[in-house]
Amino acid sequence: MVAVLKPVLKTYADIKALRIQGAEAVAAKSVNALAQEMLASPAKTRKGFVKGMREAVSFLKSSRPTEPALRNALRFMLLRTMESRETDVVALKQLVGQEAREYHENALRTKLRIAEYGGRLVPKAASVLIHCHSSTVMRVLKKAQDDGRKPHVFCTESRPLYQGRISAKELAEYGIDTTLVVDSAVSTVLHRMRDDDPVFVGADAITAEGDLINKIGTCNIATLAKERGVRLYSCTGTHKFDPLTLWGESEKIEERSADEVWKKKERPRRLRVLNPAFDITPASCVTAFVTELGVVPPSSLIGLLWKRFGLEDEG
């Protein structure tokens, strides 16, 4: 086992048991415990610094090695740090320490750029279907909501691990009008809901075809929306988007223990239980992604995804 500190081992483990959940906070959490854990390295030379970095880097991308937002930021530290000609290891410090802070301010810009963007997507008096928990999709409807938009929002429960009850809560005690509805009422709510009222979900992955990985009955819920004609947007930053796709790598999905959906105790023996965390959602029932770049559809999101990544000069 990797020898890391007290900050990296607890938030791994917290990461494991689903205490922190969500791809936004599963990558902030980590930036904090792989700064905290750089701030204390007793390394005396840089090598030995890099080293234990890489290290950290590796066993936090471990905990959750599905999530491309958690791979990128980490993935963005480690290559700062060893592209720095700094050699004194207090520097190297207080770089690590500056890029965690950058990592944070970022992604607070990019989530109030999306909640502009996504704000819009809104029309007076709408019903939105939420699906699972996402801060950016929170931050959306509370700038809808702060903008007098007033919308309804149905939240799913989001089965098995009940995340929606997570964004209900939220919603409701911001003073948003808000409906928790079982996962297959999913039907139901889209028939009630008007041609131009939206469906918004978060994103753990984007792929280079424009495909969504996100919270598993996404792309249920995508493909009755296009059946309905209802607009479905994916409310995320391009720090998403993973490049091991662009070369043909498949998006995996992680299957979660049996446990969360019938305690092995309960249920009766040799019942096998199949609980995959996410889905694939083909771009064709995407009607666009809402990023910090602006309101993008997923034909044209892969050439600002090029630039956004610095490919230009690859393939």
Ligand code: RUB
The other form holds:
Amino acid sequence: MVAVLKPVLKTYADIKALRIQGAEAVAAKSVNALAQEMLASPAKTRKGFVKGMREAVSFLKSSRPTEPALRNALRFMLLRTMESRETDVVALKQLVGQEAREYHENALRTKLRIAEYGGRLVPKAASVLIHCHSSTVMRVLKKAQDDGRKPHVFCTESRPLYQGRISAKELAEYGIDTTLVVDSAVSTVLHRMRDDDPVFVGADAITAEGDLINKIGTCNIATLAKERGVRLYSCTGTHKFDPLTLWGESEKIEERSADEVWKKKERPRRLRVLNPAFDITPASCVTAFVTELGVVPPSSLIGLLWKRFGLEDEG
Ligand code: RUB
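Alternative state: the form predicted in complex with this ligand, after the form predicted on its own:
Entire complex below, previous chain first.
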């Protein structure tokens, strides 16, 4: 039995049920839950406080195995708390609150930069194909629209849970010319696109080899886009990089309930359903990652991160 309080339990359940979706939202809501949890911590000593924080972090991390943004954010908060010499529990609570505020300020700065760089990749009156619902891609497209580029956006439905409809609704309400297509229409859409029209997708994880992990179906789109000669960009902050992949760990792909595809009471008995939530797009099919550091091809990304953040094996 895990000894976590209500804020963490609720956020965990919301992530599991996809009431919270998208890597950014999963990380941001978990950061808030951790801050609330620690504010309500009954611990009387530094030791008890840190122990409770460790448990909450490890429980929240388990809500989504394929989510370095979540893991990196929580791990960073925990490390900062552990590194502080503070022994007073009230001061520790304030510190965690401050860490959460800084996380949000930084996330916003990152997204604004990505929107700026990504917006410039949209030629005037371009057709743009997107997949699923990425809050980062939404910002890029809104920036392109605000800058007068007036894109026409094709959104896939993104079966089985139709997050593409969230994107389509959000863009249409923003005044962007938007068309919803079924996932299997991707090849048809790509053949209608001009050579300089881009595909934009988000990212759940980036590996040391520059591979991209994102919503299931991304790899199909990327493979077809490459074949068709259309550029595919993944819009993502560098905090989606999974440092563990540098040391040989592979990113776990979450497999979700069969009921999302076909409800148990409606589907034939003995029929198996496979429902992976994400897939891996090889670096060779990604033109570049649109990050807060700039538009960076997969082959250069790791070198850049290494230089900037001094990645080191923590064992
Ligand atoms: C969402 C998805 C998004 C990434 C990036 O999947 O794959 O492309 O999470 O989103 P799900 P963001 O709906 O299953 O969470 O840019 O918001 O981090």
